[in-house]
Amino acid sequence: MDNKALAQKLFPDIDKTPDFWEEKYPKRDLKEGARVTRFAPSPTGFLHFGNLFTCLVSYKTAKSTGGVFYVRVEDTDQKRKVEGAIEVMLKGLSVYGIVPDEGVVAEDKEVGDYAPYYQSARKEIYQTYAKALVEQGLAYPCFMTPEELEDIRAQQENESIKGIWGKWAKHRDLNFDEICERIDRGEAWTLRLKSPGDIEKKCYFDDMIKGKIEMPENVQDVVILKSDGIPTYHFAHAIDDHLMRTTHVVRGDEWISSAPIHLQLFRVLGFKPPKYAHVAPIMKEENGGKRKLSKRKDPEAAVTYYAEQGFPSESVNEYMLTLANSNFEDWRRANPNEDIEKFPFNLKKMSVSGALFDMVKLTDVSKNVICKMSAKKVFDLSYEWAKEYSAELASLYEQDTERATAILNIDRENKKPRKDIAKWSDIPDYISYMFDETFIPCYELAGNATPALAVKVLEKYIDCVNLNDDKDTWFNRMKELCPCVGCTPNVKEFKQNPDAFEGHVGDVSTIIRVALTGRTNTPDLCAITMLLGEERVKARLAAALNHYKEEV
């Protein structure tokens, strides 16, 4: 066989030879140890959390050493292609602090040296290397048609090895003067790897998260480009892994089963395999068992999802790295405060089973980093959330943002903020006592609270409440409230003789709660009740006493 003309015939207009482009992408100038890694999407629109995981992990692994982190859109399946897909993706990327340090950046966008990065528009590329390994004897034209593809996947049914090898590859011996006849014929072709691989021998790569992989060779004679001239996805990875000159390649365990296919090609391209990280999917309790997060049936597969809900995207971040380094909360624990950057993300740290995705984990970060924010960002995210997500809280802030602002710092900003809020959908009804517009009354009472307690208290209190006490003085005002309604102002000596009072300081303060808010539990009374005003705050005490002499 000529090769040499084999090669020439499949491929008359490529004119470049491999060393072209090792030239025109020389290897990057980094430091020792610095790794490049990339997120390689296909335009489709959907950005499942599991993705937005797996970048994570990505970007972690390249800022944790120096390196790059690239973005190149893999786009060959043009029939998938959705208008607008890479915009929504990078988007949802940046809002969780991933922004690519080159490659796509925008949809109509590329930044960087190893240009372009989109793969349709590297054909020239990979038709070069293709027609290097026709040349060299590595790979060969197919002609098998639909139909001859389907009897041999039939007639394999019950083979261990599937696909295109051995007895089945039938066009890998053709001569030159058949193949040159089927093409002058106007046959359509695939250009199929001649897979050096043995039935016999086993392939071992060191996996970054799950150690030592040991799997049977390759043997199939895999296609590395389609009819039309396009490579297959494991062909097109390869080329620009190492023309990109990737070192790390981060992605979803269900790629092992190629790797002996992807380590192979980079063998007989005779390039430098990168490392592979395979992660593990995320997984989810249900019926006593495990399964893979669905976008079909969870809907916080979506990554839509937690912008939907309103969790800052500073909780998605920190629970994501719950899940991704088993010693994340430790670190956590100890620097309580610290910048989330500055955890030293580590690969091996991984699960390697699928981590379990936990909502009322979720929900506990979420409210741990919520509770350490100033009032102002609070107030700043959840009005940007509710601009879009709530047109009823955007309206009820903008009556007065200093107000709203000064309601949500009640209990902030001190050393034992509470933790209300796990996501801006949380604080309408978080805040609604505050507003005359959705404030529901309800007087349910607790503890030692009765109606003919409650009509005691709050007589007495509707004439003496002042809005200008300051914290101390508005409770002391509680405890002399006490002895005038048969109550103690304090808590133990109630314990000690619960039949010699009506109730204690706490429950006083339980009645104007309820009276103000309609519930037993709230931030600080004292704060509440100054935010509210003096009109409003009679006009709710006068409407409590009202109900509680009628029930008396």
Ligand code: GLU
Second form
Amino acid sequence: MDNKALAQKLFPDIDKTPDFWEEKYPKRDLKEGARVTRFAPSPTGFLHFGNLFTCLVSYKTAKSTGGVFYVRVEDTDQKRKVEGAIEVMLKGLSVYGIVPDEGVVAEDKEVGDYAPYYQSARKEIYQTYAKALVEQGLAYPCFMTPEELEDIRAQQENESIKGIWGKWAKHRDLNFDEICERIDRGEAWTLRLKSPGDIEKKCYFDDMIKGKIEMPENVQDVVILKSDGIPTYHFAHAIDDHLMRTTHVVRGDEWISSAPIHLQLFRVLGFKPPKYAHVAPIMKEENGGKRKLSKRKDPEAAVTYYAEQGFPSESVNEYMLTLANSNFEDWRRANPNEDIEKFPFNLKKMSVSGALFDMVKLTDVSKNVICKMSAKKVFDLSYEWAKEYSAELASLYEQDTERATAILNIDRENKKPRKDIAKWSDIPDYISYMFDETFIPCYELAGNATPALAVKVLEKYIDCVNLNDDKDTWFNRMKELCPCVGCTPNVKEFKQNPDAFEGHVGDVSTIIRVALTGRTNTPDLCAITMLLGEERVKARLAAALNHYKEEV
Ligand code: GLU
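Starting from the form predicted alone shown above, please give the structure in the form predicted in complex with this ligand.
What follows is the whole complex; the chain from before opens it.
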């Protein structure tokens, strides 16, 4: 077989050689140990939480070594392409601080010396290498029809090794004349790798996350170019990651079973293979078992879910690191106020089998993140969120932004801030009693407080409430009220002699709390009283008094 003639017949328009591209895309000039990684999405427009997670791992791998992180768009399957998808994905990433150094940085903007970063624009490159493989007798055209392939698939149902290899590789050795004849007749062909694999041999590699891996060598003559001349994932991965000089391929572990194909492709192409880090999928507990976080079943599988719910990106980032590195939480405990960027991310500390998604944990992490934010920051971020997702909250804020910020500052910016808010969508309920529009009176009491006691407390308190009280004066006022209504200011005393009193100072303040907020548990009541303002306070106390009077 004249391989050169065959290559020319298959790729008459390709006049470049691999050397051309090797020169055009030289090795990167980076400092020792700097890693080059990438995110390679298909432009479907849907960003799965698992993709974001893998992307974060890839990003951290580059950034923690002073390397380069780039985005390459894998748009060879034009059928799956969705308009505006890239913008959506890049925005999704930037929310979490992931901004590529290079590659596709906006739908219509590519930066970097290794362009084009859209696979659809790299056809000539793939075909150059395909042509070179044909010239070396390492690839061949295959004319099998979809029906023939289907037939083979059916026959192989019980075979352990499937695909086109051995006796199934019918077009491996077609002669030149026959190939030309078929092409001239207009028959469609795909280009297959002439796999040099040996069924008896193993392929080995050291995965950065999974450790040492041993698998049978690839023996399949996999398709490398489809009938439209577009590469398969396998081929594009080898060419692109080589030419873009990726050092570490961080990707989902669904690709691990194809790694023998990829390593073989790197070998026949004469490329040094990258290091692989295969990230296990994020799992979810269900009925005592585990399953993958599913786009179909779990709303939290969509990255947009977190923005809609109003989880600050800092919380999600913090949570993703707890999933990514087993030592992150220890580091956080030791460095509670340190910038998350300082965490020494390590691929070796990744879970081999798949981290478990846990909403309770995310909620907890987020409460811890939010409780450390200033009131101004909580206001700004939640206002941004509200403008998009809660017109009601936005309009409450807009009544008086200073008051809104002060409300958010209750029990904040101190040593032991409260942890009531996990996400911005918690805020409307959390602050509802601060606004007449959203306040829902509820006069249910707790502890030793009874309607009869409430009548007495409220009658007295209405006369002495003073909005200028500071915290201590306010609390002293509560205590002073006690003897006038048959209660004791001293909880201990009440416990020792409960029959002698109607209640204690806690019950007195519960009555006032319930009257003012409709709740038995709120942040600092003194601050709430002050921010409610005299008019609201008097009106609510009076309404509550009426209610209890009717009840007794
Ligand atoms: N486009 C592939 C995917 O979305 C990329 C896999 C890879 O990172 O190599 O699964």
